[in-house]
Amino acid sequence: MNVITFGTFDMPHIGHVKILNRAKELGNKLIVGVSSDALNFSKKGRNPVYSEQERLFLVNSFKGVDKVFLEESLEKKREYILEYKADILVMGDDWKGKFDEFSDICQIIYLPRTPSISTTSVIEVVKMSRPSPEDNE
């Protein structure tokens, strides 16, 4: 079975990890899409901290990831799927419900997220501990 999963994987944590570990386990072949910077900059409002070909360098380092791609838009999610033959799609559950479309072409599961960390907390946590300028007088 193949399982697909997109995200942006901009500092990639041990939410990253777990999540594809568990998308893993649903099939034989991982395939994730990760979020171009346009894409990123169109969700988030901010560029990634890593470019998109580090990015998909740094996914694709991941144990049991099979395939990686660059995603470019929202709207392709369909075609991703059909074009990676995709039996299973595999998201958190902060998206829980977003991608039920889909279910006519492959089985929809939601996984729980890591409970206490995100990538806007781990660049919060990233920022508060560099030192300022002031610091440096």
Ligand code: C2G
Second form
Amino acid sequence: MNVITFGTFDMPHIGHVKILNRAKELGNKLIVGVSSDALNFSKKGRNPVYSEQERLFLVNSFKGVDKVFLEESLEKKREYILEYKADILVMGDDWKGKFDEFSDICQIIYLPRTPSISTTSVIEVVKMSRPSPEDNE
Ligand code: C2G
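Could the form predicted together with the ligand be shown next, to go alongside the form predicted alone?
The next block holds the full complex; its first chain is the one shown before.
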């Protein structure tokens, strides 16, 4: 069974690792579409912290990931599912219902998101942290 999933995977964190691990358990081969910088900008209005080349490299380094490719457009999902012969599409449940239109060509599974962690929250924590006096010594 081929499993496909999509995401930005910027500043990878435990939520990303968990969904990739759970996706892999559903089949034998895990294929990941990593959103391009341009797609990310159009979705979120900012560039990712890590470039698409770095994010492809990072996601490809995860245990269980068999193949990565660049997801150039949200509208090309059907093409990608067919091209990579995916039997199952996995997404976090923040996308629940959004990809049901592909249920004619593969099974769609929405997995629960890991609570309390997101790239945005990590960025906020980093922004808020101030150097302590010892850092300047
Ligand atoms: N995720 C999760 N738990 C979190 C954060 C993210 O399970 N705490 C999951 C998301 O639900 C998603 C995957 O990790 O399935 C990647 O998350 P993002 O990098 O935020 O990807 P996103 O911007 O949602 O891109 O074509 C679809 C998009 O490209 C998805």
